[in-house]
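Below you'll find only one chain, the form predicted alone, shown as structure tokens.
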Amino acid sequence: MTDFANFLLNGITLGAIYALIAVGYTMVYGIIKLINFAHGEFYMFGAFVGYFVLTGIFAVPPQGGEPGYLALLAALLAAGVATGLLAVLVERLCYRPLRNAGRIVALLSALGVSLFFQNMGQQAVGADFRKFPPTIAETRYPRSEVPLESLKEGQVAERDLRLTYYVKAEDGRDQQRVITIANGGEAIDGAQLATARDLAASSTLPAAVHAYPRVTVSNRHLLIFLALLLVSAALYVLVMRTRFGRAMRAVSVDFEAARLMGINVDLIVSGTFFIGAFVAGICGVLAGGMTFERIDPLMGLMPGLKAFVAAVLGGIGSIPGALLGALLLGVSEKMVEAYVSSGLRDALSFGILILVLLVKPSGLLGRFEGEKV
């Protein structure tokens, strides 16, 4: 039952990744029934405006040191302002000329483009992973902190525990380490417990032991969860609650006559490939960066594709839908790999794509728009 959460858990935590991906692609189509496919890239070009920022202006050493939130935070919106500017370049040059050339013409372009940044990428900075910076020490909760000195060596340890204890690093911050003492039911090793106490010793900050149960959830993973929960928010305000979102709606059902009711549909257009770039920017920060801790130019295809197909399970188009298909995705995904095989995890994803699009193809929450021929 313990690991059944905890795959729980990073499902949902995939999920949420894949759902902040997913938005931008059904906000797009939503608006001009394009499937941009170059979005994967939107994710992977943010990623990279973080990892310069942390690198180059707060001189963070990719291999050490934790600059903080507010570091972070710069991070994150140097990102999403970057690809989303980035993104209105890309609609006014590769997708407004052939708006009206049809829709596989479109769509072609789309792959073009993608095909583009994943090359100029590696031409750029190199085809090789890169170390994102670790940005904030994590931690898990919920804890609870137990006396060193009250451990001792044949203990049964109830939960894990773990040390928590700082270094200097080569720029000369404190840099949190931590190393496991026990894990929950065994035995506590009389070796395991001197280098616990010698680490301590030497540590350069107050060092702690704390015990953790077998289900936690990290500081990380709260972040994602709360920018996913912002996100949504912010999107349901903006389409239902403001002027703007009201023309996004009227553009959605009929291009022309919005175009007739006075509407600037190419600002409209813009603005919705600047917010779905945005939310794409900030995710490669928190989920390529700060989650899995490495980058590289073609890190931006599978995520893409993945979220493509939660977007098309939810109901591409549907917000909502995007975010249903995308947690639904990330909790599928995490159970197959642990239970069935992890060779198994991407063809469940393309296999549940084949699925719905031949037995409901407007997807959970879509609705069916029959055309007029």
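C-alpha atoms forming the largest set that superposes within 1.5 Å between two forms make up the rigid core. The shown structure was predicted, so the numbers you read here are calculated from the model rather than taken from an experiment. Residue numbers count along the first chain shown, from 1. Compared with the form predicted in complex with its partner chain:
Annotation: Cα of E153 displaced by at least 2 Å between the two forms, core superposition.
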Given for the second form:
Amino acid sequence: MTDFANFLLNGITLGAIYALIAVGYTMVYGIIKLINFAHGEFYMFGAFVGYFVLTGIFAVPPQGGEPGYLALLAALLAAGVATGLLAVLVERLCYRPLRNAGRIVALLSALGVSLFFQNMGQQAVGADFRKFPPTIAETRYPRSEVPLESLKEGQVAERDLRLTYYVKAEDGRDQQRVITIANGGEAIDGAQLATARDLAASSTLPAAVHAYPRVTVSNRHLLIFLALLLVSAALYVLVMRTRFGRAMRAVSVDFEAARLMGINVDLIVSGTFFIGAFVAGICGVLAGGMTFERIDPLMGLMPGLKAFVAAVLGGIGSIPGALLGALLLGVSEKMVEAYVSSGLRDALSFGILILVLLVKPSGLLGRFEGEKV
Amino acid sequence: MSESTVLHQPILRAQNVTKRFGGLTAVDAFSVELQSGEIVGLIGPNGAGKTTVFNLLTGVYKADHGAITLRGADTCWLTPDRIAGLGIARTFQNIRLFKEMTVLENVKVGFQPVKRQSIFGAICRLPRCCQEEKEIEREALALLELMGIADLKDARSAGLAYGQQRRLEIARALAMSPKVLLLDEPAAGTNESESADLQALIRRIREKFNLTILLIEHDMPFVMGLVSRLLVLDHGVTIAEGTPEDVRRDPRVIEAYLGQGAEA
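Form predicted alone done, so how does the form predicted in complex with its partner chain look?
Expanding to the full complex; the earlier chain stays at the top.
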């Protein structure tokens, strides 16, 4: 049961990551009926912008360091804005001139843009993986503090007991470390307890022992949930309650009629690209960087394709659909990985894609769209 | 400029506007001058090029030849949204409402060019935006009231009856505060009493909003009772122009409508 709960939690985290990428996919499709295959590259681009902000401006050493929340916020903002602007540029140069050339032509252009960024990325920063700085210390919740003095050798730990302590890193900053004193249900080992006491005594910041239940969630994952929550709420308000959103919806229903109502459709399309890529960019930092911890120019390929599957599953063009599809896909993947075979994970996703396209192309929450005459 | 020249400057002028699609000349040297406050009719058999004229005036199509000016300003190089912003609003022959949106929202879309709002401000829900939004809501409701469909404000627009959808299109067009309103077959699909109501309604909005109206219509009694002047198109060519009485008697018009040799 605890295993299942952990898998479910991991699945929801993965789903949240897919969701943050899928909303951009689905918004762009909703408005100009383009499947922007370069969207995964926006995610990659965002991760790299975040990386360079952290290692460059905040001078995080290559092997890590935790500059903290302020640096994270700066990295997220920079990644979001830079990625958004890149997307606006891509739309202007690669998609807008093809708007009347047919959907297949624009789709091919999108594929080209995707490959272009993958290869230009490899040229510009190299094809090797880079370790993404942890940025914020990892903390798992829920937890309760236990006084170190109260622990005795041979005592059976009810829950996992871990010591959080700090050492001076090379750059002079305090770096957080964690060791396990005892796992839940085991007796406390004397030597391990002695080591913990020594580490606590030499810790550069106050050390603490915490008891953790079997099912915990990392603060980094909580950040992803928080981001998804904020993004969903902001998009809801934007789309349903503002004039920009109303114009977006009008353009998505009837491009030409919206234009004749005085809506500057080019501005709406640019804005949509910006918003979708902004979200993908911050997701690149939160997920690609801080959760998967390593980045490379091809990192956007798989998450991009998975987000596409999620968007199709939920009904492409629908924002709630993309969120639902992404969460379902994330959980299914983790379940298959846990109970069937990790090798089948990707096969499952693309199997879902084929199945949805065959059986219900409009997806779970999409509406059927007959060809316009 | 003296008062009289201001009065006589046409609000919308098309001069020798020609549009070809491949080998087909859809509109051939079309000219019209709309004086402020006029209601002018554009009639002709199916395929005569009437809707193409609307598409040219609103910038959906760019003319191959000729010039279109709105209040003296050349609109040739402007995009449809800019032209709409300058004061030309229209309805569509085959209704083009924003189907998934509610009746009220459709009208609100029409306010787009009139009131400006930044994305950032909208996200932050600045008080000013909220107030503007309330203002839009009030004005949109007033327009629905005028069109007699205010009680349907929260209905999905696609679910409305045909005549109601046409009225909603007019409300949406009026939301843009146009100077010139182009109505494409507003009376299509209405019965006799409805079309009499619609006539009265069109006169009323012309007065209330100080509009100049160009309308395409097949329903002859409807047009004749409404307009001061008529233009008749056939195969893209303007074959007659004048008062309803003149046009009705014009042999070329009779021929175009009823075929050669027919009696009026």
